[in-house]
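The form predicted alone is given below as one chain in structure tokens.
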Amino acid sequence: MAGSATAVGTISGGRHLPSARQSDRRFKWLLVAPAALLILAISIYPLLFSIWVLFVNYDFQIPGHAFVGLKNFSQVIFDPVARYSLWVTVVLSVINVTIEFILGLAIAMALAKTFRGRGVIISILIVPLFISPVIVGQVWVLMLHNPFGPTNYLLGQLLGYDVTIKWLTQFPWNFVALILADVWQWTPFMFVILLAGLTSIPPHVYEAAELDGVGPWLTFWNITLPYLAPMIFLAITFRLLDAVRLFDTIFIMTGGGPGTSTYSASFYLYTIGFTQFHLSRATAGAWIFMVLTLLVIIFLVRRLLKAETR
């Protein structure tokens, strides 16, 4: 028996045949290899190309690609429009996410308990999540347009005098319009995540608090928020990382104007790269924006992990 096993495991010349386990492992790698190579090709090549573009003059209006060192970075850093667009991005992101969180939490708490028609209401509330931001922007343009949109007319009927607000071209109403569109679309995202967190809280905790005579406000601060903290950080983290990329609604609703007053970082990079064709400057700005976003990601992920370990 031992001799026959040895004979199966070897061939003439003393070379060992590959085992079934080794053959399966190699076959798995062969199956994965084409997809892995494709992913590497479409990710590594653009990355390396962008690194090269950072240090040359890659401009459609200027022939050649002369080496310029860190000039592209300095042009972005000392560009007042770039710094202003970064502040606009921060302010809009913070305001949008804050309002969406407050509204999402309020709606989630209102719909946490089951009642007749709850499923229909939830289905209606999450509809904006499935609409393209471009369509959302166009809808709000039609609603806020002066003088043909219904918003000014309804406000005039409510206040008793004619309202002629230029929502898309007048400060600060152009920012209010952008916030309205973003909050309308993305509050359901917050609502869905927070509702899932609320429904996972053990009911007996609330029952014990009720038996002890704890009021609704203390119950919210001492029970609901601590249990909901990981989901809150998760919702805020995901939403904030998406909010800093705000572009679609700005492009449709204000076009970055009037002037450059509603430029976000993404809109600034788009304008520099694909309107003015300064691709090197746009690439340098994109890398700067990516590094700043990465720092925010690291901070938020650490806070999220701390909240989960409590």
The other form holds:
Amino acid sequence: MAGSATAVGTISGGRHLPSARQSDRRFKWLLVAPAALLILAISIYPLLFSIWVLFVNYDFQIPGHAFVGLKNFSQVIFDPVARYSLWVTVVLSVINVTIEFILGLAIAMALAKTFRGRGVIISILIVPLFISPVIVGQVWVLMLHNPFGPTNYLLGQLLGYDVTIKWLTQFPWNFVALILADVWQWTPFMFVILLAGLTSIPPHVYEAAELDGVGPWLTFWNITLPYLAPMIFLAITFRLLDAVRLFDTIFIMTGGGPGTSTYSASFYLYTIGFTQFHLSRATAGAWIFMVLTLLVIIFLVRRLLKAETR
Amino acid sequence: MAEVRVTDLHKHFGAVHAVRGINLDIPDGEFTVLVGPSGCGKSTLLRTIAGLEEITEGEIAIGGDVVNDMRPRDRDVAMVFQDYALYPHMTARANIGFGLRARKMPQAEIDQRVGRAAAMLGINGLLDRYPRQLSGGQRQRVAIGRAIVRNPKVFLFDEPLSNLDAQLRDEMRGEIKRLHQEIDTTMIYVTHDQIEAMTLADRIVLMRDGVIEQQGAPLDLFERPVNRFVAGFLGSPKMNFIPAKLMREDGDRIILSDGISLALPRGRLSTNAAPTDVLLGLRPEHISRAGGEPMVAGTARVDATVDLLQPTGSRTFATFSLGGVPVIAELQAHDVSRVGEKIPLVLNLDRASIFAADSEKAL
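What would the structure be for the form predicted in complex with the partner chain, rather than the form predicted alone?
Full complex below, order starting with the chain above.
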């Protein structure tokens, strides 16, 4: 009975099918068209254009667009500042994300249990997330100003002698300053994601562990961390992807200086492209940077998916 | 192995008074079931014994030691949760042995104990699987194994079978009962299911609104409920409650609203100060179809028209109207054939309960 009903349905439905399906398809294309054109114009076209730029001279200081082969790449690869900026990016990203993760996890664990005033504390803690990085940079410039900022003054009061650290121009303090600003702004991001993860762990598992006589340290390693692993990967992946693009605070706080000592990869590319107008070199550098970033992303996303499916 | 004594226990959650002055004495090795409708405080009571909830007032002693201020891990109790609460990132073997590992027991002894518990529960072949690779019943066995290996003084079960399907529930119920017979340790078991309570318990503690309504052996509660709530909670289908008047001239008589007069067996009422307005409590199994047999003392005959039939196979539940309310009778499968049939019924008044209409207390 079911078989015959299906057959009838196919015959009666099949007669009008071709034309109906065609007009249906046309209508779908019509709906997709504006978005497709927009993507083509502002995303695909520039990408393809940039591939052309990689192999020609597109330098505002040198007229013409002559084919130059791989010269743009070699100029970036053999530029010590480029390699140094990449190194700075890697080191700063790893340090920033590590500190933010540890702090974020600690705060999340402290706030995982409900208590009076918890909502207010969480709200205050996530405020930095909503502030533009440029503003954050400016605030830290004022905070760390020598001799008029409060940081040196407070340190002086604490230590009992005059502190005259030149936070933004003196190694290693300039790096400390950049890390401070980044950690201040982005720890809440880690904290929020990890808190969500922590609160989703079923409380009965902790109760079972408590009754089993499992101590806090063993509980943390055997229950909290495994439960949290997917969230940790998620938070670290997102945060790392953002961290490698570090630009705003450097632009505001150190301007890449002194010299080129606080150049990040993004800041290097910006300088080459938009202050020196070596656009082909900047494009080549951007592609190299993108490929390197992509490798990290692929690794992290694979781990993330693996953690999710466990 | 220990007795559990709860004295005048109170628990507040903010403005909610969840447990109101509970006194409970559970002898060593007894299987006690805390039962009652949801929100009656049974789980809260269990969790205070475990130490997972702080108590507001009163005293809890396990094996003679007051444990009020003792951490859960130091009370030497094990608990099985409704959602199993297994550690998802560990195999069944690691789950069962984790508590022993945490207490720094030598690995060889852990292996031995885990093996013994697994054999007892029939999960030897599953020990290297992760909880996500196990069915609900298997997970619950692992959770029970985790409790067994510790040889605790007291086992606590918090609705352990509620997440299982009906068939598995019956099976696991039997296993838990068998387990208790084997290891003979004090067990306290929380459920809202009266059948679980009846089948498992040495003693049922029936709770409502944070107080104990009645406690005792399952059949005691079933046959001699102290009030309408207890009578209605135990038994399925529920006891029928028929509003009636009690007349106390020339022997006690019950007069139903439709004029039917039933003579109560002599000495059925335990008190002389009975009110006029009462509820006649009759369990469905105490109503049967009258045959040709002579009337037995303590029974009464009525004729009734069947309004609704619910055959279950071995038995048929027939609903009819008596004293102005619908009454369910549990009849033999072929006692009645169709709705609308008028059949003679025998009411076993010897087994009936009589409650005061206002206080709902048994008379």
